[in-house]
Every structure is written in structure tokens, then in C-alpha cells.
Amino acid sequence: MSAGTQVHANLTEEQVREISDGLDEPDWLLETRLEALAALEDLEMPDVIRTPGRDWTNLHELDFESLVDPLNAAENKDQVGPEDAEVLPWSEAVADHEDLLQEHFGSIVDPQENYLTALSTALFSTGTVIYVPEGVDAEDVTVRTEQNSRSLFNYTLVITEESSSVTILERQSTGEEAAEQYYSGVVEVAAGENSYVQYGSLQNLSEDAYNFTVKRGVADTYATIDWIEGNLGTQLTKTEVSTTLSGDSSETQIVGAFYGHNDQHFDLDAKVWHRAEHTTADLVTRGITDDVARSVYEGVQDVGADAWDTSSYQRENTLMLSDESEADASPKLIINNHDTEASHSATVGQIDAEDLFYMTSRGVDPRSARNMLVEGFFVPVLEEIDVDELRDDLEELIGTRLRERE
């Protein structure tokens, strides 16, 4: 494949140098960007779910040459956190913490893993570094990004030192709407020994937008990384959330919720890699497809040969509100150690006719009954969200979408 031919026509080294110079970056980081740019010609698109005769997500059809405008990135961004933790815009992090950036940047998400990670590495012009020193409990870190340009490339790095904790709420939305936009986000989380990270994200971009996001974390001994992933916006979202449990007794939870309507398409990955002893993972995703929307989900629990005494659970449920919507789920369990307790399941179906009949027979009108069943469907996911603001916002957006439905 020569995926890079789609975008190379309007990308140059000079553009990448201008972005890097504007952020006053060191030479090693500029070199990383240039190497990613040069690699584009030879890199493949990210893997997508394939069923017989069908690729569910066709990234090759995106017109990157039109979507990517590297020197005209514009946004409104809030980066707020408590005083005892550092929540820094990328340019300030470059000036204040070059040593941390050099140690962690690209250590979890390979800049040249695929075409879209390389594109993001070469062109990102905005970002946030969240650094939580040893023993600090940092609550209510908020990062809000409002996209006001054709394309926006965002990078986030979270570093927690020993026995620290942080809760983060990230939002992406659209400000000045263009006909089509492209948002790319890369998130790396390095959780130190006995630290705790909860990273909640709510994506509500314009339904004319395209979104590629990868969020990955590595958990050290006794560390915990919990992800909450809410997706409602865009016409196409390709996203992955994953954790590597590299330290003994480390834990992770990945909670996902999505609601697609009209012609939206969601391609969602949730993955955990058990690489140490006594590790625990819980993956739970629930979503809706309506109208002619489509969703495809891939979940992976990979238990390594040295991952003794592993507990790993996964469940994914999709509810289709129309006959024309589509959904596919592919949970995978890979076990290389017999000392493992694990399960995985996935369901795709429509509202239970008996439940609907029961409610309407007791005087609830059909529309209200359907909406109540849908809201009840999301309860197991909403109950897992500890951040009140994120839970309330997600619940409100789901309710609004249901009320707008004819």
C-alpha cells in the first residue's frame, strides 16, 4: 500500500519544521517528527475489523489531502488542574520538563506504528502534559478542546509518580464548524508504582467530522489505570483504548459508551495486555445504533505466559433501534497462562418486545417506554463512572438524542 500518496502532495518538511519551531522544541523532537513524516509513504492504515467480504471501516477513502491543513490549526483550549499537580500546555512542558518528555514521548504509542499515528506525530501542534509528583492526589483535572480549524492534531501525556493519583476529564467539541473536519488525538499514560489514574473522555465533535484517537497506558506495580470513553459525535470515529499491565498486582478498567444515529460510524477497540502476576482487568462497553448508523467493536484480553493469577473480564452489548442500523462485535480472549480466570461476551440485538409490551400495557406511551428502556440499558455503564460531571453530561446527551428522535 502507498497510503502516504493521499496526503504527501500538501505536506512538506518545512511545514513540520515551522510547527516545531513555533513550539520551541528541541532537536530530538523535531527529528522524531521528521522521521514520522518520512515514514508515511511506507506505513499502513490501522487495522480494522474484517468479516467475510467486508472491511467495516474504510480509512482509505478519506481525502486527507483536503482534510489536513497543518499550518492553520485553531482551537479554544482549557487546561485546568489543582496547584499541587502540573497541567501544562505543550509549549510550557517543552520548556519546563524536557527530560520527562524525552523519557516518555512515544514510549507507549509508537510514532510510526501506522500511517495515522505517524501523521499525528509529524503534525501535532497542541497538547497537554499532566505531571503528578510523588504522593500527590490531584482531582478535577479538566482538558477541554474546541476545534476551530479544518484539522487539529492533539497530543496528551500523563505521568504519575509513586503513590500519587489523578482524575482527568477530557472533552472534544466543535467550535466554528467547517463542512468536514479531521481531529487526531494521541494519549499516553505512564502510571508509576502504586499510583491511580482515571481518564474520562467525552467526544462530541460535529457529525461532519472525522476522528482518529488512540489512548494507551502502562501500569507499574500496584498501579491502576481506569478509562471512560464516551463517543457521540463525528461521522466516522476510529478509536482505541488499551492498557498494558506491566507491574505485579496492577489493574485496569475500560468503560465505553456510544450512541450513533443518522449515518454515523464508530470503529471501537478496547484492549488489555496482562504482562505481570496478579493483574486484573474489566472491560465493559454499551452502545446504540439508530437510523443507518454502524458500529464495530473489537475487544482483546491477552494474558501473557508470565501473568500468573490473572483475572480478566469483558462484555460488550449493542442495542439497535432501527432495522437499517448495523453492529458487529469481536471479543477475543488470548490465554497463555493456565492460572487465569477470564470471560468475554458480546451481544447485538433490538429492544426486547416483551419489555416494551409490558410497559405499554401499563399505560406508558410507546415512545416514552422505548426511551426509558434505552436509558436503562446504559445504567450498568453509567454506574461505573465515578466523575459526576462526566456521568451527568453523558446521561444528558443520551437523553437529548433520544428526545430528538421521531
Given for the second form:
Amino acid sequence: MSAGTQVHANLTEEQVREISDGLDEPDWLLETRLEALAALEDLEMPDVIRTPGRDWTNLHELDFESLVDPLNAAENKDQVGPEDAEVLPWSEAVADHEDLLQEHFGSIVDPQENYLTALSTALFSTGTVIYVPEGVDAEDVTVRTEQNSRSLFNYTLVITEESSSVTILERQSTGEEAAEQYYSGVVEVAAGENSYVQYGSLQNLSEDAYNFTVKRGVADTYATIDWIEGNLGTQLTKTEVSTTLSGDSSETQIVGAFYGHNDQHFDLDAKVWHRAEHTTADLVTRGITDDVARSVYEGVQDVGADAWDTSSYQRENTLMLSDESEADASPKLIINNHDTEASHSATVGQIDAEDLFYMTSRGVDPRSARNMLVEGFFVPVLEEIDVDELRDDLEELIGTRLRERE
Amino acid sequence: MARLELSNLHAEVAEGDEQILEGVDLEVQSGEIHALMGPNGSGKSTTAKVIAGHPAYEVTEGEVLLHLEDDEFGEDIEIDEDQRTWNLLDLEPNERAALGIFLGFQYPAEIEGVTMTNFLRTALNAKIEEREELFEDEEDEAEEEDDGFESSPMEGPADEGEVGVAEFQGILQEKMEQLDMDEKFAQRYLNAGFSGGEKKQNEVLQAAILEPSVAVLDEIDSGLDIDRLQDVSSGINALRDEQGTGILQITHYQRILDYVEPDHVHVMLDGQIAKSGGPELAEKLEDKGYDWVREDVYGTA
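Would you generate the structure of this protein in the form predicted together with its partner chain, following the form predicted on its own above?
Now the complete complex, all chains and molecules, led by this one.
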């Protein structure tokens, strides 16, 4: 059975047309949506790590028929940025920059890549376009999305022209609590020559929510794309952050932090595709699993045959605070060019008993000692975050969650 | 004044039945320096860890008692008659620390992301708070019995009496200067990337700040060059001379005892104190090794 059959029971072309009409979209965009809708029937769920007899994340059990309610999307959104950069709600971007959209929309994340990207493409009703013209340094772009409906499909496009830079903070949270919600987000970043993008994201949706997100960037010559990926909310998150280093001397850093407790499940991918010469990547993820939470991490560094003089590093460390939590990691290094310096590692462990004893022997009570160790564990990741608000909020959320723990 | 008393202490590895301590008797008093020497595997480090409450060891017999006198905590706390002696084996490691036990580690943990300043201030405040709780708990219980209070009506806010950031900076700076430590250590992560000597110096710094009644220093001299050995030694002497700390100095070698002159030297063999004496015992050990002690005590080499 293809995954698409169940959703077609309550999804129609008319709904897609109504969303597109409401945003005053041109025909080519409507066609892209309709094609994605039509493709649903034949598309598979996104890849998850699979070992014989077991998918590490089971997306097939999601009941899309009840989760997806395309015509009743509701949200509170903040989309702000400095004057010299354009930070546009989707409908304004459609009106003002159709050429940009036509050039970039779907060019980085294929709308029909899998069932969930197609669903998102067909149904997205909200979005942001961040356009940074040549030579502009745009700091403090903020996109806050508060979900107030059963489902919400969000699309973000970032375009930086030559020698520009932008620092973006994206936050997702839940407003009015609904029993179960579905949030889907697609982010495409096109980083022009010698431009810099830091895209920080803090997902703090309700713990009853499901979340599918794909964030992908392409870096041109001398361009840098840095991602910060903070995940705290939802009962199930499936997310991918990846960069294609398509220009010579381009760079990327993917920094992830997550904290799962109760029965949360995080499936996190960090991937880099080295496709040009002298490219550099650094992938660092740190996370916590507590109670019966589970994390699944897949990291890929793929060095293409033409990617001479590549430097690529990957580290993933998960700390388990309970005996019942679970953490699986699968770091992969695929090298097709011998002129490569690369390393990858993943560790899963519990708080070191000797570290804990050291601290308690100095008078610190075990609970405070554990909290200090956990907060300290995240510091190398927090130190990479340029945006103060993101760093402070992430730190505070981690601290709050720790202190709530018995 | 405080006195640490180990009496017929037997201990084994918690997971397994390997007996390591076979009846240790030892007393360390405030202001005294004791050297505990012995070959590898004789139980020196285990003794240190058991005193501090390391969870990897289980005490199967004996006692570890801490006797406190009125002047121990200054004028802040008056020690009731029934609170003058504590069985440390009933207490958690942090409670033992609060009562004035300090363990200087042979291999201090490297704690990423926690700055020295933050950790030490937290430790100092935790110690103050825990100490108050240990002594107040008893008072509360007494009041409960007397007046039927469920909790002490005198209990103040949690942060009352805490050492603030600015005050602590002053204390830290002063102690670091005394130990000839670079100021930059204060903002570095706890022991992370420290050389062996820096770690040991940091252990002495922590003892200087926490002002223990008894400091058990486990091979604090290992991995030190001669300059650093002198720095660390003067730090240890200052603990004794200025704070009246009792020192239990575990070491393999005579050389630190040239700088930290012990009042008593003990030789540990097979989980017991086999011989005790004055500083001359350490010199004899340096010259002749441990076999003669074995022969002397057990009649066999």
C-alpha cells in the first residue's frame, strides 16, 4: 500500500486551488502544487534508518486523515527584519518577486522528493521569503510562527545575493493547545557567491504535536551556510538539515541541540554534500534523552569525486539521563575523492559517575551536579550560536526542563 | 578542631566481592599532616574514596567518624553535644563535604562547559547551605518534638547567606594569587585541557576555597615538575597553617614530604596500616622500599 492512499480520502484539488487562490498565486505555482498532490499516491515516506525488521522511526502510523485540515490553518506570525533586507510574507513575495520564486522555489527541495514534501508543497498556506540584496549585511531577521490550528504547512525561502549576509532566527511554537497537531516546514536557502547565512531554528511545539521539517541549502563559491537546529517540542519530530557545497571554498556548519523527555521521539538528519573544491563542513550535534524518550540521528558527509581538498568533520553525542531512554546514531562518511581530511564520531552514554562524584565530593548536591553537567554538555553547541536570543532561549528551555525533572 | 577517625574499616568493591580494606585504623586531627604511603594496590586510594563516599565501594565493617569541636565552623554555628560526632558512612558525599571533608583527586574529572568560577562558587554556597541544613535539621526535629512544628518557622530564604558573584571573585583572586595561579584559569572549564600539574594546583585551590577540616590528598604530587611541586606544597602547608586543616597526604614518594613535612607517616600494606611512625619512616621507605616493613610486620618479605 502506498502511503498516499489514506490522505486522499479528505484531500482534494479544490482545496489546493482555494489555498493558491487565497494567496493570489500564478498558474505555474498552482500547477506545482497540483502535481505534488497528484503524486502523493505514488510517493513513499522519507527515508528512515532501517535495520532488518525495524524502521527506527515509524512514520506510517501517523494518521494524516485526521491530522491534516488544510483549509483551517491558523497562526500568529512575526516576520521582521532590517530595512535593507526584504522579509516578506508569502502573499507579498508572490506579488513582488514572482521571478525570484520561479527561479528558486522547489529548486533545492524537490516538491516530490517524498510523500511529506509533496504534502507540504500542495498544502502550504503560509511562508516567508527573505531576500538579501548584494552587499547588504542583514542581522536579526526573525520569523516566529505560533500554530493555532490542527495542521500548519509553512514554507521559507532565503536568497542571499553576492557578498551579503543574514542572521535568521526561526521559532515554532504552539498557541492554542490542540490535542494533536501536525506542523510541516520546508526551508530552502540559496546562498549566493561570498554570502553568509546563519539560520537558527528553535522548535518548541506542543508535546502532542508531530513535526516534519526539511531545511536545505546550496552554497555558492566562497559562501557559508551555518545552521543551528534546536529541538525541544513535539511527540515526534522528523527533521533533516543539509547543505550542498556546490561552489569552490564554500563552507557549512550544522549545529544541533535536542532534549527529549517523556515519550518524545526525535529523528534528526544532518547531511553535507561536498560537490566543489576546498569545501569545509563541521557537523556537531548534542542531545539529551530522558524518561522513555528516543533519538535517532543520521549524519552523512558525502565527498564527491570532484571535491578536491575537502575538510569534513562530524560529531554527535547523546547523553541519556534515564535507563529507559534510547539513543541511536548512524554517522556515515562517503568519500569519493582521496584529497580529503575527514572524521566522524558518535557517542551515546550516561552521565559519567566519576564526574558526578567529583562534583558531589566538593559539596554540590547530586541533582545540582547533574544539572551543571548537562548544561555544561550543551555549552560547546551554545557557543556556536551568533544570535543571542536563540542562545539564551535554548539555554533557558534546557535549564527549565532540567529543573522540572524530579 | 576536628578529628577524623577510621576504625576497623573494611571495604570492598561494590560490584563484586573483592575486599580491599581489611581493617584500617587511622586518626587525623585538625592541623596535623599525615602521610599515607604504600605500594600500588595496597588500598591507599580506596581509603581516600571511602572517606569521601565514592559509590564504587561498599563498607562491610568499621566506622568513619568525624568529631567536631565548637570552634569548627566559626561563630555561626554552635555544635550541640549530640552533633559533635558524625558517622560519615551514613552521609552522602556532598554532606561529608559540607561537614569539612575534602578529597583531592589523583585524576581530577574534566568537566566541560562548567567554568572554574561557576563551579567553585556553586560548591562553596552548596557547602554553606548543606551545613546549615545538617545542623538545622536536627534542630527542626527537636522543635517538632517540642512544639509540634512541621518545619522550622525560622527558616530563611534559600539564598540567604550565599556568597555573591563579586564577593566570590575577591576570594578566588586572593587564593589564586597565593597559589601563584594565572587568572585565566578562573574562566576556563573545570580541569578541561589542564596539564597534570595545573589540575593538581587546582585541587589545592579548591581546598583553599572550601576550607575543609580534613583534606585527603590522593597522590597530589604525581605528575608535578619541581617548580609546581613547590607551589602545590606551599598551598598544602598554607591549608594547615592558615586554616588549621588536617591533611592526609597519600603519596608514593618522599619528595613531596621534603616540602610538606608530615607529623605522622603510615605504611599501608594489603588493606591495613602496617606501620606508623614519624618523618624518619618515610625516609627509611625511600631508602629501603616496602619489603622490610612486610618482613618486620608479617615476618615475610
